[in-house]
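There is one chain below, alone, in structure tokens, taken in the form predicted alone.
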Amino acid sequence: MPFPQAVPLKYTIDRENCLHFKTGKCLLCVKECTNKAIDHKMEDEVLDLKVGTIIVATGFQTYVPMKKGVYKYWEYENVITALELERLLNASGPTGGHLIRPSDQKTPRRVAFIQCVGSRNKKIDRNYCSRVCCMYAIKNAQIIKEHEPDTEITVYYNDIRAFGKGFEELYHRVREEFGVEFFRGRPAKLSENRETKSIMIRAEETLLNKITEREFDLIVLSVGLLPSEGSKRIGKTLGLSLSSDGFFAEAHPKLRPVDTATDGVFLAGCAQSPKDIPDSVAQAKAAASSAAAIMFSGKVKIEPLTVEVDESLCVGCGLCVEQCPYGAPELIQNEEGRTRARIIEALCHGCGTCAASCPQNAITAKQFTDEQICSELVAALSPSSQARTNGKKAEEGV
């Protein structure tokens, strides 16, 4: 296994150390496996699958601190990320759950958490909140205090965002019962004592309006969540748009939180935005239900608001194909051998992008032609319409 409690919890073959790949012999694992799950001849292959719906659940990746940043992650041994701390505190981790300093393998007595590393920072174009950092820092602080009650823990924060069920109660419990100190202010400078390897944090404590310097044995950076690598490529393949933070954009943030602009494609988990486990599970169930509803129905109902192409005007420039966000237009050869555009109505959403961009005015949006819109304007501005509107306002007392 890559590491204990890996997800998925499946064994893989380490080709670099496997005797079969080195010498061509052995295969003892094949003989011992009762399920016949091991195949050394298996190779990577590309599969073409025909599917009815797609759920995008590409997850996230954690922020890696800058090499020449304020927090000295690459320079000081005793500056680690929260993910590295999780491995140290895990009972199946490299230290058996005992917290140690990387520099001398000793138990730290003073630990500092620095929040919002890689989040809520306009300088690195990460304006959003990663949502999970405050609570996993509080959780890890509690675990450290349970293992080593004498450890002094300080959390440097901008503001605590304990938004979930029971989160606010946990925050107050850790602060009051366990004695974890919460320091409101962003560290401005970190400096290391070369002899003791302890680290001095210089920061402004905004609640007291003063600058303080405190020394710690271990610094933990609460890193934020980033869009998964390859999101842009997948978005381009599936015709999905990205929001300003780099995550996939949903069709509507409140009414259609798991839908996308492309019919049959749904979002789940941190592919859509940073979120914790309960929210990810809830969104995954919603996406699965939406996908199942389409597949069980057998047929899909679409709006009749589509566009049509006048082949006599179309010159086959292909601009509509480039501009359409849904992939509805396509270029074909007509009976005369000329290239013309054709609209796939099942894909068209009637947004009018292709009609607006067509230089030959060869594309018309059904039910939204210039004649229809002008007729609606004439009717809305007619004296009889104005009289009815004024009478209705008078009845309502406006």
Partner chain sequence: MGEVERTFISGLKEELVEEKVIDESQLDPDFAKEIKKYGGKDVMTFLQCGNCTGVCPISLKIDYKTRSIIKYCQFGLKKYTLGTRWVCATCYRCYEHCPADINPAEVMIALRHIAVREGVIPPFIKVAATNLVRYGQSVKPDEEINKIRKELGLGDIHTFNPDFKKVLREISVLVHASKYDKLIGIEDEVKV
Given for the second form:
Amino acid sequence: MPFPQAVPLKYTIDRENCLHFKTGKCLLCVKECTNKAIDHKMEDEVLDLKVGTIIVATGFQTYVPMKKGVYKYWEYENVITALELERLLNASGPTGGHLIRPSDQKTPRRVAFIQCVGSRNKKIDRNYCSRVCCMYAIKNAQIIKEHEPDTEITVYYNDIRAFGKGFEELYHRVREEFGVEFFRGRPAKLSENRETKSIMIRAEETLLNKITEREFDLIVLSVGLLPSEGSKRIGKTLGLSLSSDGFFAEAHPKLRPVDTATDGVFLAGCAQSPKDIPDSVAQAKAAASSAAAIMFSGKVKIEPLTVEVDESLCVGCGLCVEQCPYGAPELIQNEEGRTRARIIEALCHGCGTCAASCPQNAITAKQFTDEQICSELVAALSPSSQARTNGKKAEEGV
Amino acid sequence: MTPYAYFFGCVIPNRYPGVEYAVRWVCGKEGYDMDVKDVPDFSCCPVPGIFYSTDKETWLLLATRNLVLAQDERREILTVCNGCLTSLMKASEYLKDPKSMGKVNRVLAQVGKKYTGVPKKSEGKRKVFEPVSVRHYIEVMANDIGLEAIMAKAKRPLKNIKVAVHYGCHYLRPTESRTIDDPNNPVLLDKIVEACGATSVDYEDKLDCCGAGGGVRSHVVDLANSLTEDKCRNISAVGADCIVTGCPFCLLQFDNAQKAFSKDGIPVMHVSQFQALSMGIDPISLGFDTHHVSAHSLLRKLRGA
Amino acid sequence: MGEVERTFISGLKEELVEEKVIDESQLDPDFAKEIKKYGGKDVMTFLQCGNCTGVCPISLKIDYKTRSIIKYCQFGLKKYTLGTRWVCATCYRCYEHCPADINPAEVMIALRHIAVREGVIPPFIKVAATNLVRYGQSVKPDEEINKIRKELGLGDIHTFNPDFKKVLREISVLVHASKYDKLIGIEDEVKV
Ligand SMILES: Cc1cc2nc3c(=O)[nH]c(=O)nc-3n(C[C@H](O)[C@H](O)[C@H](O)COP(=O)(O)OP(=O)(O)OC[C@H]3O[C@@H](n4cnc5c(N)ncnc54)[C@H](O)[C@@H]3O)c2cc1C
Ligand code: SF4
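For comparison with the form predicted alone, please write out the form predicted together with the partner chain.
Expanding to the full complex; the earlier chain stays at the top.
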């Protein structure tokens, strides 16, 4: 079992340590398994699947602190990231959930959390709030306190964002019941005591207007969330656009939060923006039902407002293929063997980008032909219509 | 080789002639025989702490006047001072905007000067201009001359000498207008010092300010000195034999401030003086007698080594 | 008076006289705009995280807190920024660390511009500006040093060179053109 919360919750073979892969013998497990579920000959496979809908849930990766930054992650042993702390506090982690610090394996007495590492920082082009780090820091502070009530914990924060259900209450509880201290200020300098390996933090307590220097045994960086590594590639493959922060852009921030500009592709979880598990699950369920709605009906309704190509005018230059945001046009060989554009009507949204860009005027948008638009313009600008609007304005007192 | 124009600024010629001598010596026949020329009409850069701080318009006019002189000579400015670097580099940056260039030129016309930038190869009829480039001594030495050349010329390598290097703020920051060196982890000065055969020792708060900048030294000396005291404490803690800096104003600050809080003090020198020492110059010509902190302890150690 | 009383009561009278509540009449709503005019970035985007104070070498030494000064600027509390704006060493550390990407050092410089225009001009500014007009250098040339220069085989300091008169004239013209001589009150009025 890779770890207790693994999904799916199934046993796997650890290839590096399995005797069979080392010596070619053993295979005891195959004999023992009554369900004949073990097959050492299985290899990685690349499968080509034909699917109707896709849900992109590629999640996030955590920010990696800078090599020569202020927080000295790469220089001081006792500066760790929150992800590393999660492993240390995990009951099935390397220490069985017992908190130790890297330099001497002792239990740290004074722990500091530094918030907003790699988030909300215009200097490194990460303008957004990662949304989960405040709460996971509070959660971890509570866990540490539950294990080792004597630990002094200080959280260096800028703003505490406890926005979810029960979050503000948790924030109050760690302050009141557990006595976790919250320090408003961004650390300016960390320096290590060479002997004890403890670390001094210099920061302004902005609410006191005083610069303070305090020593801690362990520093935890609350690292932010970044778009996962392959986002750009997946975006390109599926025709998804990225928002300015690098996460996948939804079709509409309020009304279509799980859809994308490409029909049949949906978003869930941190792939779309940083969020916690409940929000990820909610969005995943929404994405799943959106996908199911299409799949179960078996048919797709589309708008009749698509475009059409006049094959006699088209020279097959392919400009429309490049321009279309939905990937609707494709180049085909017609009966005479010439290259021509064709519109896949199921994909076309009738936006008219191709019609406007076609150098041959070979594409027309249905219901929006040049003639139709011109006559609308003529009618709108005709004296009689002007008089009417003017009259109306006069009535309204404009 | 790139043609340069010496820009010594105010502090070196008027307070530390030894530094000027060292620079000329290193760049001249005895040293790397670079193509450097004096431009006698250069004035004060002008000092960012005074002019840039109180009236950017005047600052830009006076700085541009200097840039025009270099432009007409078709030379890169070789500054030996962080303040001059900041001032001139920033001015060159400002003048990239055609609007401010036009505004400056309208006034400069009164003294018969015009800033265009240095003409580069012309594309067809259109002429292409490049901003006058402003270089720092450290960077020219490390990049144009190269560390190997420095090592090769170090006839009398300064072995056993422990050096605390001080970059000086304006060599590194603001990164808005310069990226000579990594502002969090600069290396060039350390490398030059090591190429001269000495050891550059790391010390606490190496990149901190000497305290002099921005008019603080002229305005509240005690405040400036107390910053220098912190630095010197960290430097003596690692047992450095001398401080090497790339900026004459930092040099001045270290040199003058130390008498306020210590009896002997740590000798301070400009990187060019240090380089010249390694190249076997007679220390007499480095003008150490104009320094307040005596360099005797260092020179004695050198002779002993 | 007992120790406690002295600590708690003496000085209370003066404190009572001092204005403790800041009302709107003390705020200058256009202060942020004025700062922008002189090249400071928008102080309204300031996060108040305190990083600038922490890295500021001056803040460690005296009662000068970079963050508070920017906060006063946001508020438009001009008079609170008067005394401390000349101690910034322009080391630009605050800029390098600022997550809001504003440049506190440049804000200080803008504040100096404003101060000068309000007649708050520290003497060293006047001295340096006068030196520049008189000698073409912000440092006063020294005869002693010039002697040492000669011994070393270096030429005269520029200023002692007769040809340098032309440069001084040019500087005067430029300083006069930008009205800097009036602004700072350079001694011996620049003649053009
Ligand atoms: C230190 C830390 C502590 C946290 N603590 C809490 C907490 O206590 N409570 C809480 O609610 N939230 C917490 N969170 C947030 C929580 O981790 C996220 O909300 C959640 O993991 C988001 O789930 P997801 O499925 O969107 O993304 P992920 O969990 O990142 O899953 C994405 C998956 O996609 C895979 N993948 C990525 N790219 C590809 C690809 N190209 N092809 C195939 N697979 C790919 C990845 O390997 C990964 O398995 C914490 C986050 C951090 C960093
Ligand atoms: S969640 Fe909290 S720690 Fe994380 S970026 Fe937002 S404010 Fe900073």
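Just so you know, these numbers come straight off a predicted model, no measurement behind them. Numbering follows the first chain given and starts at 1. If you superpose the two forms and keep the largest set of C-alpha atoms that fall within 1.5 Å, you have the rigid core.
S.K.: Taking the rigid core as reference, does Gln360 move its C-alpha 2 Å or further between these two forms?
M.R.: Comparing the forms between these two forms, which are aligned on their rigid core, Gln360 does shift its C-alpha by 2 Å or more.
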